[in-house]
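What follows is a single chain, given as structure tokens, in the form predicted on its own.
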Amino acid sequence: MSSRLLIRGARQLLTLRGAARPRRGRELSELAIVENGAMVVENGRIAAVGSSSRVENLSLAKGALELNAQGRVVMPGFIDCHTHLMYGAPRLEDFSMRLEGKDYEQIARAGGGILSTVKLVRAMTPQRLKVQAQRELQRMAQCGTTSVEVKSGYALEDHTELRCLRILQSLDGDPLDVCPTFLGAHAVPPEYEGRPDAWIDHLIEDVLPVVAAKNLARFVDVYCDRNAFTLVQARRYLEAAQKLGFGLRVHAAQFQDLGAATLAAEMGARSADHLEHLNRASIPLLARSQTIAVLLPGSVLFLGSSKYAPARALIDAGAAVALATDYNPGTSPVWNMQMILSLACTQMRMTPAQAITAATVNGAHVLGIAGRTGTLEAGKQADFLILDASDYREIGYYFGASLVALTVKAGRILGRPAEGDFHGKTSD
């Protein structure tokens, strides 16, 4: 079978093709669209893309594999920067308490919250863990995800810790590509009940050293909000990791802001998550930073908030802004990043082609990768979807549904194409 692929018969082919940094102002609406296109791809990356008229006469063209997109959206794979998807199993108690108006901290005295999902994965073992997060993995390929962000953190206890970040490494590629985080500071553990100075101290001297010896995580991640990490905490924890040098990422200002937005600009930290309570004064200071503002809209809905991030001060201010799905058993059990894409749309008023950079190449860039994904241009890793639409728009007007029809992931086809769709033949 040829090693080649030709894409063609898309309507729209979205290449997002621009300046190799994270996109801002109007960048974001910059889709660099072809109409007719096609695309060639040889061992798993891109070789060619532009107009049908161009790329299918091309030698290159010639013997391939051909999908025909028969006039759909053609698009990069999104990428999830922002995940928990290794918990073990749903919050369903938590879920039927906030139905009977528990909030989130009243939920977390009551024994739920993030330490019920801790006294699970401790007990599970390493292969139980693992299926859980595969199936994730799979539910997020069929929505069209093709690299995804997975954080620790549900574990809070050295060895185990340690092995969630092995799993994932173990999941890299399986069928997506992971990108581990560890998020030790995620939570006081219930060993430290009462001192949570101490377990940073715990963190900075005996676990961030054993992860940084073993290159089990790119990026460290905190949590500093009421009820977690102070914003002296927080720095603590983000300097000593940068030290060892781990990429920073930061919870902030998801129900209060302690300044970890600030904090995550000032030290350069690549993200800064959340941002629903983000006090409006330091709109301007991301603005002017490195950090990517990493918005979740996906745990406003389901915690029945109305307090989204505010999405168009910070564009309008010039700050990148990216999106993600936060996927976790507590507060977003969301794996569909269209889905987020139409709450950006309807509920942080983003436009269409704003909310796909911001789920695409964006998501790239805070997780570093944006050189091999993130956007359709020659040289780049063939991940691409082709949807069930014939107009970009459409991902963000349909919401709950997944318009995927098929998801491509360097080269490879993830599933199988619906009977009667894509003739594969070789091209003449």
Given for the second form:
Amino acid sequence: MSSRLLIRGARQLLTLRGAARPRRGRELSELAIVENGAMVVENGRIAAVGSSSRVENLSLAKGALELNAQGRVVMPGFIDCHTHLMYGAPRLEDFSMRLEGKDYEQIARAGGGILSTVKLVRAMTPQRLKVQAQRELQRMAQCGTTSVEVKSGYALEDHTELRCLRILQSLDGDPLDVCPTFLGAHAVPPEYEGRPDAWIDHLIEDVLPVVAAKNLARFVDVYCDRNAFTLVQARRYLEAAQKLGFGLRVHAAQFQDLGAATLAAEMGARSADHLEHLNRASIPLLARSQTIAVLLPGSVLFLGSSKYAPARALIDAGAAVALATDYNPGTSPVWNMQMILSLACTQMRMTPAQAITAATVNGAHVLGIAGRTGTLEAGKQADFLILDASDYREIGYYFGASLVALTVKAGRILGRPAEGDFHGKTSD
Ligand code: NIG
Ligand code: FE
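Switching conditions: you have the form predicted on its own, so give me the form predicted together with N-(iminomethyl)-L-glutamic acid (NIG).
Full complex below, order starting with the chain above.
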């Protein structure tokens, strides 16, 4: 079989071609659309992309297997840069408590919350954990995600945290790119109850060096909030992680702004995530920094809050913004990035173009993989989607749906297209 693919008949081909840096300000609105576009993929990479009239006449296009987009939208795959997808099982008891009126913190105190997932994950075999994570990755791929970050932080004891990271490592490239983040500072485990500083010390002295030496994670994250770690603890922890060469991520201002977003910006963290309760005075500092604001509207919706992160203010101030699912069993049981784009548009008033940029190329920058994915440009990995839509704005509009007709990862078609669709013939 030919290792070349010709994708033709795209009514809108969203290339997101542009500067090789996180997009901010007006750049967030620039999708670099080719109308009536085509693309040639060779050995999993994009060999050519542009107007049909040009690309289809390239000698490279001759003899390639054809994929006809039939007037639909072609765009880069989603980069979901913040998830906790290896969680064992859903927290349906928490869900019932929530419906009875308890809030996230009350549920945690009543025996639910992060520590109930910790209990479960510790008891699961590596094989069962792997199968659970694989199922989530498949669901995500079907909805158009082609690269995903996954955090540990549901074991909170040395060997099981490391085990989780090893499982994540084994899932990388099969077929999605999986980028592991160490989130040992997610909660205080029962063994350290009431002694958060001792847990942070233990992580710094005994666990981070092992994660670094074994190269099990690229990033280190800390949950800095009320009922979680303090700003002083977060700073101490992040400084130690930075010394070991980790990229930094921070769960900041989800329930209260303790100053973690400012800390992230000052330390040159890769991202500050959540930001629902961000103090407005911190926006200019974040906007001037290299730190990307990762917004997670799924958790706001699921927790029944109406306090979304100030996306418009961040964008207007010049911040680089990314979007992600925060897929987890407690606050955001959603694997579909398209739902997140809808929420970004309808609840945070981002435009569909801004949301697409935030969910693709900017997510790739958060993960440090923008050199190989996130846009449709020659030389990049062929990670793209064919949408059942003729206008990209439909993606923010049809909320709760999946418009993804086909997900292609590194040139490989994932899942089976509907009968009679896209059927390939060889181009001549
Ligand atoms: O990003 N708030 C901290 N961590 C997760 C929730 C984890 C959980 O409840 O299991 C979040 O929302
Ligand atoms: Fe999270």
